[in-house]
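There is one chain below, alone, in C-alpha cells, taken in the form predicted alone.
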Amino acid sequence: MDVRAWLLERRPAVDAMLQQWLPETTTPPSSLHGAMRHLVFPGGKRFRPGLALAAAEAVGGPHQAALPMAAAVELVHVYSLIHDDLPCMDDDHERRGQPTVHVAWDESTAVLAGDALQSLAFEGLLRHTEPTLGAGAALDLATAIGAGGLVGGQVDDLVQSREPGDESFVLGIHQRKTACLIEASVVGGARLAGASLEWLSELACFGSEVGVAFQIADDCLDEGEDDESCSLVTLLGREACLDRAESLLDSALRRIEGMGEEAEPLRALARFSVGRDA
C-alpha cells in the first residue's frame, strides 16, 4: 500500500473540516486567526489524522465517522508545535517550510493562537459528534495532552536538555510527548466508529507502541543535528534504536492481527511511522 498516496486521498476531507472549524482571517481579531491558520495550512502529512481515519476503518466503520477526531488531533498537534517553537521552549525559527508563528507574528500572539487551537479542538469535536461517543473521544484527547501526557512530557524534555537522563527517562518523555497523542488519535477514531471496549483496549496499546517507535525513528532521522539531548541515539546508538523501533512495531502489529483486511491502512501507517525517510 502506498501510504503517502492514501494520506493524500484522505486529506481533502480533513482539510475541509479544518476550514469549517477555523475562523477566517477577515474575522476580528484577524491577527489571532491568521496565526491560528499559519501552520494548519498547508500543514504536514496529516499522519495523526490519518491514524484516526484508519482506525475507524479497521473496526468496520466508515472513515468519515472519525473526521471530527482527525481534525481535533491536528489542531492539538499544531498547538503543540507553536508552543514548542517559542523562545522559552526550543526557540525555533522555521516550521513546515515557513517562519514559526512567533516569528511571523510575535510571542504573545503565538501563545494565544496555541491556546485558541487547543480550545477549538474540543469545541469542534464535541459539536460534531454524537454526545456519548464524542465525550469519550474528548476524554481520550484531554488525557493525552495534559500533565500526565504531552505537557508533562514537554516539562521533562526541558529538564533533559539541561541534565541528560537515562534510557527510561528518555522513553518516558517519548511516551508522553509523542505517543500519547498518537494513541488518542487511534483510540478516538475507533471510538467514534463504534469500536468495542475490547478493541479499544488493544488499539490503545497499539497506538502507544507505534507512538514510541515513531519517536525513536525520529531520533534516528535527526542523528547529527545540534540538539539531540532527548534522543535514544545518543544513549544506545543508531542500530540499537532501529532494533527497538522494529520490536515495538512488531508488538503493535500483533495486537491487531485479528482484524481483517479493513485494518490494512492502519497496519501500513504503523509501518510507515518507523520506515519513513522524512
Ligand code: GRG
Given for the second form:
Amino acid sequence: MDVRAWLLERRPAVDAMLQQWLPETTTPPSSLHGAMRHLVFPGGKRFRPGLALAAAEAVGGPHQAALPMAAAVELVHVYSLIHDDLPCMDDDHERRGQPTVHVAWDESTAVLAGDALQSLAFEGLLRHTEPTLGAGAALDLATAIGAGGLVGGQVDDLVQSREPGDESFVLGIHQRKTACLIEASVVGGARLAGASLEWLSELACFGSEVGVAFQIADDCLDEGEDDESCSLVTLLGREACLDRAESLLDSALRRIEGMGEEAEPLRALARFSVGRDA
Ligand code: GRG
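May I ask for the structure of the form predicted together with the ligand now, the form predicted alone having been displayed?
First the chain shown before, then all remaining chains and molecules of the complex.
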C-alpha cells in the first residue's frame, strides 16, 4: 500500500477542519493568529492525524469520526514544535522548510502562539465531538502531553543534553516526548469511532511501540547532525537501533493481527514510521 498517497488523499479533510478551527489572520490580534497558522499550513507529513483516521477505520468506523482528534493532535504537535524551536530550548531557525515562528515573528509571540494552539486543540476536540467520546479523547490527549508525557520528556531531554544518560533513560525520553502523543492519536481516533475497551487497550500498546520506533528512526535519520545529545544512535550504533525499531514494529503489528483488511492503512503507517526517509 502506498502510504504517502493514502496520507495525501486524507489530508484535505484534516486541513479543512484545521482551517475551520484556526482564527483568520485578518482577525485581531493578527500577529498571534498569523503565528498560530505559520507552521500549520502547508505543514508537515500529517503522520499523527493519519494515525487517528487509520485507527478509526481499523476498528470499523468511518474515518470522518476521528477528524476532530486528527486536527487536535496536529495542533498539539505544532505547539510542541514551536516551543521546541525557541532559543531557550533547541534554538532552531528553520522548521518545515520555513523560518521558525520566533524568527518569523518574535519570541513572546511564539510562546503565546504555542499556548493558544494547545488550548484550541482541546476546544475544537470538545466542541466537535459527542460529549462522552470527546471527553475520553480529550483525557487521552491531556494525559499524553503533560508532566507525565510530552513536557516531562522534554524536561529530561534538556537534562540529558547536559549529563548524557544510559539507554533506559533515553528510551524513557523517547516514550514520553514522542510516543505518548502518537499513542494518543491512535487511541483517541479509535475511541471516537466507538472502539471496544479491548481494542483500545491493544491500540495503546501498538501506538506506544510505533511511537518509540518512530523516534528511533528519527535518530537514525538525524545521525551526523549537531544535536545528537538524546540519540540512541550515539549509545548503541545505527545497526542496533534499526534492529530495535524493527522489533518494536513487529510487536506493534502483532497486536493488531486480529483486525481485518480495514486495518491495512494503520499497518502501513506503522511500517512507514520506521521506513520513512524524512
Ligand atoms: C517544548 C512542550 C515542548 C515539547 C517539546 C515534541 C517535542 C517536545 C519536541 C519536538 C521536537 C522533536 C524532536 C520531537 C520528537 C518528535 C518528532 C520526531 C517530531 C517531528 O515529527 P514529524 O517527523 O514532523 O512527524 P512533521 O513536520 O512531518 O509533522
